[in-house]
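The form predicted on its own is given below as one chain in structure tokens.
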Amino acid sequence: MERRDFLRRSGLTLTGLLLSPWAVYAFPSREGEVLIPFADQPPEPPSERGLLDWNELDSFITPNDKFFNVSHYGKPEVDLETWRLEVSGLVENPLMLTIEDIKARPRQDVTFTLECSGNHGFPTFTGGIGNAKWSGTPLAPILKEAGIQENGIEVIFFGHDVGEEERRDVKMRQNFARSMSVEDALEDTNLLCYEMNGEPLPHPNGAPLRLIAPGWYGIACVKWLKRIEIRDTRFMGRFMGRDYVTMREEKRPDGESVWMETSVGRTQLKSLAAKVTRIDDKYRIYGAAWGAPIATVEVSIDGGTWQKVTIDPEEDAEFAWKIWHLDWSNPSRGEHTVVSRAIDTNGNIQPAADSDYITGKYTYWESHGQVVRRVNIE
């Protein structure tokens, strides 16, 4: 994929994982389980291309080493004798913090899957997706501390990773970054994480600090980080305003198009059937619901009766996805079609792959619609 570099590892080992106290959690499988694949597998593993495989979903949480990762600007090697934070622009106190300032802090740990916006976005990228439990200092009383003066709008995050653009004719050599509004980045859920399930963060997870940004899509969760800067104008670099925007045609009652071009923020309700098992007749269908407080997740087989599946109870997890699953009994032999929709808590149902919202879309980022599996029964 252009401007994008897929690692395949980050050096973590799953046994290192394993030990730490927090990261064993059960998953609702079943002994002797054998995997029915989906027919609908893109041509190349996806673990090959450091992407999640959703054949190999047994977990709740994802090990460091099967973690996906993106990159725009390559993988910066940040001397952590010399990295600072610096915290600057419209502020009355600026700082500048080592690694040691910032885990000297408060501590929180969030639990959340970070999803790649343009996941599922287009069949051979359908992995971009990992939930982990994420270790860093609050960043809300790091931007009070700073003091935020009153004219100050926007909070813009720089990565240490650089790249050159082109605009209008003038190149521009300049790092990745992206912006919130004071309010969002004042919610009490971002972290500056330095951890990653019990680990320190690897460096192609944006070792030594990150932002964790929960609830929102990965792109917004700047890697790397060098610099947080207050400003009184709106941020419109690449990956705001030209790069990671979403274009949609919607239909106004009386018939105009009104073309809406929106930057990728929060994650959007969805689900995935992950994976089919059999324990001789008996089948099971496994999947993966996030985005939002899930309620419910419903399945439907070969365009039948939508079914309530089982969420896994076992874990709890404000900003993690639900595993879920559903006992499929006696599927007749041939070619079937799976489909899951998820139902958050104030009632929003995922949408279909064919319905208004989702075709309308002209960009491949935010790509939440329902998704048609389909599955070979022998």
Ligand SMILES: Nc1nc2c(c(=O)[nH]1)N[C@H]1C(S)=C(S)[C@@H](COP(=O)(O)O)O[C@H]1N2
Contents of the next structure:
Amino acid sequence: MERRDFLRRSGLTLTGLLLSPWAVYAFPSREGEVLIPFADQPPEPPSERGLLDWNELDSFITPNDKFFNVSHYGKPEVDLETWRLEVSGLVENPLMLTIEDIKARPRQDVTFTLECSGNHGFPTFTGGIGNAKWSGTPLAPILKEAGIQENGIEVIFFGHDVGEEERRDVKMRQNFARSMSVEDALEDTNLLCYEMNGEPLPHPNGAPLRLIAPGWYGIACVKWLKRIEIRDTRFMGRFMGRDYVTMREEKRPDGESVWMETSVGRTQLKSLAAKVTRIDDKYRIYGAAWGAPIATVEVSIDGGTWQKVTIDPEEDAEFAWKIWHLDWSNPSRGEHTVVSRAIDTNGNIQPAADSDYITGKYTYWESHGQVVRRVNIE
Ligand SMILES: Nc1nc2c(c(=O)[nH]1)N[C@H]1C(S)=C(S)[C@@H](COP(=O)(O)O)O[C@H]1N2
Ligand SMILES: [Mo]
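Can you switch from the form predicted on its own and show the form predicted in complex with this ligand instead?
So here's everything in the complex, that chain up top.
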């Protein structure tokens, strides 16, 4: 039996894992390793959002108490006694499910790196990302049980959180909501999630129940779920049609500009050099790559040739980031630049920051260009 399978089957908790002799998730774990922080780690404004500090990245799984959280309308208190998940709209059998009903259904896990689409969009927001093992029940069988009617094309996920919105002088109180096409919602990887890293889903991350949509940006993963509603029109609420809309100028071969405004959707190929360490005079660059099935990651130091990194073979979960490292022999004293680029299994390369694709984007969401980092070797 592979060690990994053993760990999985033995059901060790994360804490157990970290204390166990097979601490596969911890890195770096090498004795005498010293951190050389990147010189450009932006000072994140103090917040309760638990943004990831890349300099401190030392585990494949992000512990719950270090996982970031984003809430646009505050964090609603939800009373478990009266909480129900409503599945309604254009369905044959509307459902009202208690949390016990949901927990009694088949259980499914996914290790998924959840990234806010605003992450790396501007210099002060770089830690809106974390990797967790999410557990819950698959969404598709519930939608099938409800029986989506033939004219149903849109699945809207409503949260319990409510905010004031104003549009064309109309004031509205709206629940946070995001939608998916029926086809996307029926993907068998989507979970109604009530557990995170083997513990009850923490309230800031959406307890009692949230959607986990592996392969999508964080905005799709609606927290504090209240209602799932099927409709026969596209939904254009704030978080589908106004915010979280990427504006991009694309140049056609004939020189004509086409302006695209698109709703933030699936994750994109991305990587980052997270930190540099040394043991004595042996330097190592660690990083992560995510957003698409990763084939390789390459690093360029001081603008030199791209060198292939080593990807940790233990961490092959489809929707999870890959942790990688590159040994850096004999760096000279002084400041250096380090940049990584991920390459996916279809041969797509993470675009450079100055590529037309990245510079043609005028909004900060879905920023996935290469990030050049600076480090000072003393
Ligand atoms: N109900 C609700 N769900 C939500 C949000 C929200 O404000 N309300 N924020 C979204 C955004 S923008 C992100 S990035 C993720 C963050 O998930 P986390 O807080 O568990 O990290 O939740 C998403 N789901
Ligand atoms: Mo987000």
